[in-house]
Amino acid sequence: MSQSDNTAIPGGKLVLVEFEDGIAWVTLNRPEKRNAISPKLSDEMLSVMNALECDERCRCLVITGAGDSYSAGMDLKEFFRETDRLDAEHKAAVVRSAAEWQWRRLMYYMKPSIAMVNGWCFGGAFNSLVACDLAIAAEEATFGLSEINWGIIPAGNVLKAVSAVMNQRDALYYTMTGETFDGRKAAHMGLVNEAVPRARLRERTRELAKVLISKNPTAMRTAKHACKRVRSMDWEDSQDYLFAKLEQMQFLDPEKGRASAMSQFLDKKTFRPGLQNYERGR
């Protein structure tokens, strides 16, 4: 059943949601704190993600930040100093909530996701940046792993995220020096897919989101999850896993995309793979 236009929009305070032609623009909304991640923001973000995963108005998730920042990372006062006095059990609950939306859920979200890095992106913000399937940055954006300057290390799986997409020399350089870099450098190192002038950032992100939305949703979900999972498998396990997922899709795909595409290519001669999508709905 389709969602009506007056269906409640999740979030509303620390996380804003805007729907546009299948795109859910999700904005971290603490501009006065450079969208630093607090325990309350984490709780609200997790609720938003849970709601959007089943919301038909969201066919592609875009995460960005209000104002001139994507996110400055974890809020040092609310996430660290104020939790230092908590007992181990309550502190672990706060950490779990932040980790849950930043990478556990986001890494294998049911819908395609894009990080739109509009500005300042530091520390803990790298988790959601990397966990999103794709990332577009403003050329003018500023990135940094500044933890070394505070006498600490990038924890909370930030280093795991960075090492998953950047080569070791680049990851070590910016971890050890704490130096900043811009969107162009982030794209060159593979931290984001591409960098564009900030004036064109939303337009380019919209273009990419529309490409993702145009694909078969079951194939999209399976392909992106498989691409991430096979990285840690050996070749034999990967082949077995991928064949199993391919067969599973034939039962799960309501569009029957494989059969439709094969028929359009072999029988009707109307489909040119690599140049277009098969005609969905047939």
The other form holds:
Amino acid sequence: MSQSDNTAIPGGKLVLVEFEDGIAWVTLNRPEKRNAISPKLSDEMLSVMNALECDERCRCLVITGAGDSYSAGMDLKEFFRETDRLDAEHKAAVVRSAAEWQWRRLMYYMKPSIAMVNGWCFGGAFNSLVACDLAIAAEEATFGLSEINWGIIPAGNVLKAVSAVMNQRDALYYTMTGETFDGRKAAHMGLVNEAVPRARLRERTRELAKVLISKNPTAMRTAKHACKRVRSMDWEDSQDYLFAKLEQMQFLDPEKGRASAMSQFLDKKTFRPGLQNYERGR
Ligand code: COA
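Beyond the form predicted on its own, can we have the form predicted in complex with ligand COA?
Let us now look at the entire complex, which starts with that chain.
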């Protein structure tokens, strides 16, 4: 993929992108349909994510929704009913495009990511919620695994996402009852990192994004990917993998952060790693 020309703004229809000091605010934009995920929205989101991955204006990705919803999940009309008549090949293509942005790409995105849950968050929306590295919700947001209410199961990897971050009792409770819960409860269960009043949501998300942006990007990327990869490894494989990544990083890090930080701590005594970042670019 070529470097972006740093002028064009990706998306613009069903997905809006706004840049602000290294943060790419990415907004699912079908407020009149509560940002339900249609095949067209998935295609546009995938192309936005492709573009932002190589765009210097994006050093942290924030996904949110327009209006009063994060997303009402998969579009019952365009994603389900209208694809029922498709042959297996075309149906698989639609499902793959959704999976691609919602978790496969997002899970191992090159930039840190935050899901900013501003309102309704149902079913299929749990994929991007969990695949983002961090999540902040409005206390007033409403979450639900509503599939049981309309006679299906949380497929499209929603149950996989839920079982990665929620405990088994909570995951089963909400899957089996279809009850809704708010942002505070989502934070209490570990589905999101924290919940704040809606009026503070953007400000708190911006604050967190700035912290992520301030870190060494090579270390950031390697750390978050590794944290996810080792979950499915045994201790021996994990030890080996992490050591290999640590060594690989020293070759890949253009700012040679490790050496610079060690010198600032051990020789110059200008910073304490336990308490702050080393001074980058020195
Ligand atoms: N798929 C398709 N359309 C959806 C949708 C979805 N998941 N969620 C909302 N919409 C549409 C509605 O059909 C309606 O369209 P219309 O104006 O053309 O009639 C519009 O969005 C507004 O929805 P409405 O139900 O009137 O809004 P609300 O604010 O009263 O309620 C929700 C919001 C999210 C509680 C409600 O829309 C809902 O239950 N949506 C389905 C949630 C769900 O089960 N998602 C799981 C899918 S995997």
